[in-house]
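Shown next as structure tokens: one chain only, the form predicted alone.
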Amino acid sequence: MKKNSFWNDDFHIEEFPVLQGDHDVDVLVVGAGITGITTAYLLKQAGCRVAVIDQQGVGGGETAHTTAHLTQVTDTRLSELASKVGEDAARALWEAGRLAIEQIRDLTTELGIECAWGEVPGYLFAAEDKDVAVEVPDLENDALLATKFGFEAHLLESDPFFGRPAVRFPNQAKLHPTRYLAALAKEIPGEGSHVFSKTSASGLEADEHVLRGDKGTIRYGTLVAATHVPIQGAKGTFAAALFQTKLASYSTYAIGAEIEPMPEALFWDTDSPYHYWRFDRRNDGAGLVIVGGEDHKTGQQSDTEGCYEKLEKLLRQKIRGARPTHRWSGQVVETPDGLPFIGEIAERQFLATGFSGNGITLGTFSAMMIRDAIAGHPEPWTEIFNPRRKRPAALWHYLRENKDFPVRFVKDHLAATTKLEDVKRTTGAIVNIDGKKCAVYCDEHGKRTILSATCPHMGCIVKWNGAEKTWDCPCHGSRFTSSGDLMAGPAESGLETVESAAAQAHH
């Protein structure tokens, strides 16, 4: 089984080049994913010169992980969302999806877009390990609420996979998430406005509005983090260390797998975590699925193959001859009410982070909320995504997220190691060396890379994912790979190599 996308093994993205000269332009946009590059491409399109850079290029981020099920319908459960933020922001959470969703096809239908754009039925349906009884009074409230809200929603007493009863939406969406970003962001370079990979945004001083590269600068006039969780740059952009507290990252897992040709569909249960499957076909006609779940807060499972282990067994319960050809993991990030945080943190500082399940829609959303702000044009929701706001009623599970901070970082610093001799081929763990924790990889032919343990962003101890052969950061879910590259922050570098005595004599 590949340890890859669907995405990225059918389709590579072409890079564009490192940030070199002097370049001054109207918006700088941090981030080459999905929120970022749709963002520069609708704010190009309304007259600005734009420029994104990403630290490792276009789609080499979340966007590429997704299982890119494109539905209004959000992970917390619609009545849940209504009681805890009012009826008015969920609706507003649905109806941004609704015209993220709407955006994406016509993008899709006026740029010619080969991406296996499809509108799709999506199946809300009851756990297989729920009591009936209890979950068809919850289903029918989803489905009478979102009917009051103006969506579609039908009350089943069986859906047509799992017999099992569900709300079904139609007129839902899939796609080919690289293809659809690679066209999206070819049409930006030219006209003042650039694409840079392999560009960081170490180098942001927003005083200055300028970002400092080796060899490069950019002025900008308005800046715009689009990275999943926000960059903190030079001089503490975004006041990025209190801002991040706010947000939970969560590892997902998903196996792909070849199956005979099924009705195209989205499903997911309701479980907590949930599980979630996507039935498409390939171009020449055969079947594909994706099945999707067992989420846990990131850095903090140690048995991480076996997420993998579950999802291949319910994949195989469910679906008898499933060919499983590909395994990948991906990393959704929470905010305390279930809202996003879209808009502007400080002047002329534009941020979208907190999309849960829905990242690209909400990424796609949180483009046109943006553009019409900095075009002057706020829209309705500006208030409700606020990420300034301030919730009372959040208050509980912000504390609950969050207590894992100070915990960890106590806790992780006096945590026993392992001896460096132990760390077998092919595996990952925290040894003392001198007297420093260190993160110590050894590969499959002996050699042994040995990195800080500690996290750049806060100081937190990594932690091994023997899964994905990654070293993640169990306090705000930075991810590093293991030769201690970045992968995704906040943390804004990789893990600094060890060169000491002890360390040298064991190489």
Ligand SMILES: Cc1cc2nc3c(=O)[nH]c(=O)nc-3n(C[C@H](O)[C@H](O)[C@H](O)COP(=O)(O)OP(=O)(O)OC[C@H]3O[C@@H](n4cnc5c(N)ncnc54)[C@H](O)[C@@H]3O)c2cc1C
Given for the second form:
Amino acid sequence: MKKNSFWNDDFHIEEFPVLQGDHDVDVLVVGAGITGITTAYLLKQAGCRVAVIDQQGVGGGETAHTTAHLTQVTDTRLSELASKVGEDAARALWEAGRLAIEQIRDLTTELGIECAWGEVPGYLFAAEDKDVAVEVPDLENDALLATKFGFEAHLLESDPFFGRPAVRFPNQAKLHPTRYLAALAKEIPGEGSHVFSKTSASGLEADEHVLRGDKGTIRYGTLVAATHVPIQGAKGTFAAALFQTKLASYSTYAIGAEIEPMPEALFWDTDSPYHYWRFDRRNDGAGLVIVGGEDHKTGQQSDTEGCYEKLEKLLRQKIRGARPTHRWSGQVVETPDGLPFIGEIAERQFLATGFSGNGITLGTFSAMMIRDAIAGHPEPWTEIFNPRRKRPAALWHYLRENKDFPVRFVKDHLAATTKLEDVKRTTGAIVNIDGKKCAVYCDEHGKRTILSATCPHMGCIVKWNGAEKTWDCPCHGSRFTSSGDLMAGPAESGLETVESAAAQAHH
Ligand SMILES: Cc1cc2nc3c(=O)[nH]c(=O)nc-3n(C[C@H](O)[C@H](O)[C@H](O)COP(=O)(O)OP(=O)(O)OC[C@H]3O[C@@H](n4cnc5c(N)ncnc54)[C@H](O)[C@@H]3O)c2cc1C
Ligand code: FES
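What's the form predicted together with this ligand like, now that we've got the form predicted alone?
Now the complete complex, all chains and molecules, led by this one.
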């Protein structure tokens, strides 16, 4: 089975240059995923000069790992969301999803993007091990509330695939995310606008409205942080950093398989964490399915390989003869109240994050909101998604998610370590070298990479992720390759290499 997503396998996004020379733009967008690229595209259409930078490249983040269900149906069940944030805010979030689907459809049509766009029904169905007597009234409540908010929703005794009680939501959608992203990105350069790859925001000096890279600078009027998790910048008051601890990072897993052709549809069960299914077809008509789930807080699962095993078992149970071809995982970020953070966090600094499993739609919606705010159009959504909102109902959730930080910090610093010589080939472990906790990876030839195990974000000890061969931080979800390179923040640099006498002696 290939260890990458469908979207990176059959398609490669064109490379953009690294930042060179001095540039002046109206808006600097950091992050070239769905959020950043759509924001830049819409701003350019509105007449702004924009620059997008990404420390990796276009589609280097979670947008290439998504399963791309385009739906207004949120990860948090509608009745739960309404009781947490109120009916107006819950309805607004669903409307945001709806508007985003329409925006993506329009862009796909206007630009003639070949990205397997299609409208499909979505089904929220009672998970198999759940009691139908409890599940049906809950599903009915969700259907009634959705209808009250103006969304089409039909309660079914039995869904067309799993045969379970369900709610059917017509007119949801799906697409090939990297093809879509690449087509939008291609439209950005020119007329004073740019896309730069391999360009980090670490040289951001927010007070001076300038980004200094090794070979160039970008002066900007407004900054948009579209980095999935907020970043900090080198100097100055980049306000996004304040939001890092308000978010919880979860890992989620997906398996893609060939199957007999099926009617295209999206399915989500009512388990917690839930499983998600996308029944699809390739251009040649062959059947595909992607099943996802087994979520856990990033860096807090010892048996990450087991997550794939459970998913594969479920796939084979439900679809006899399924032939798994791809597997991949990624991160979703959650907010305390289930609403994203979208808006202006300091003068001329915008942030868009906390999309949970709805980032393709909510990232697109953020782009629309930010475009309107920068263009000075009145915004009915501003207060609802305001990153600075305070809701007492969310406080408990906030505390629950963040209790991990002090607990993990102390526990992992005191935890037992492995002996250097006991680190097995193709695995990683935490080893005490010269009194310092080190993250040691031993490759298939026996060569060891020895790094500091201390996460550069706020000092927690990273944990080995055996399935992906990465170091993951249990506190706020930063991730690093086995050679220590940064994969995902909030950390903004990689794990330091350790060069001690003791470490060298063991080589
Ligand atoms: C397995 C899985 C399934 C999912 N399924 C769905 C789904 O069905 N439907 C849905 O709507 N959503 C889904 N999601 C969520 C969705 O994919 C994400 O929320 C969305 O892609 C986030 O887009 P983004 O542009 O905000 O972030 P990203 O795509 O992660 O882009 C952020 C970019 O910022 C860059 N960056 C970060 N820090 C810096 C820095 N300091 N300097 C420069 N650049 C930086 C990164 O390199 C990255 O390219 C899923 C996610 C996963 C992992
Ligand atoms: S991500 Fe915050 S300490 Fe590692």
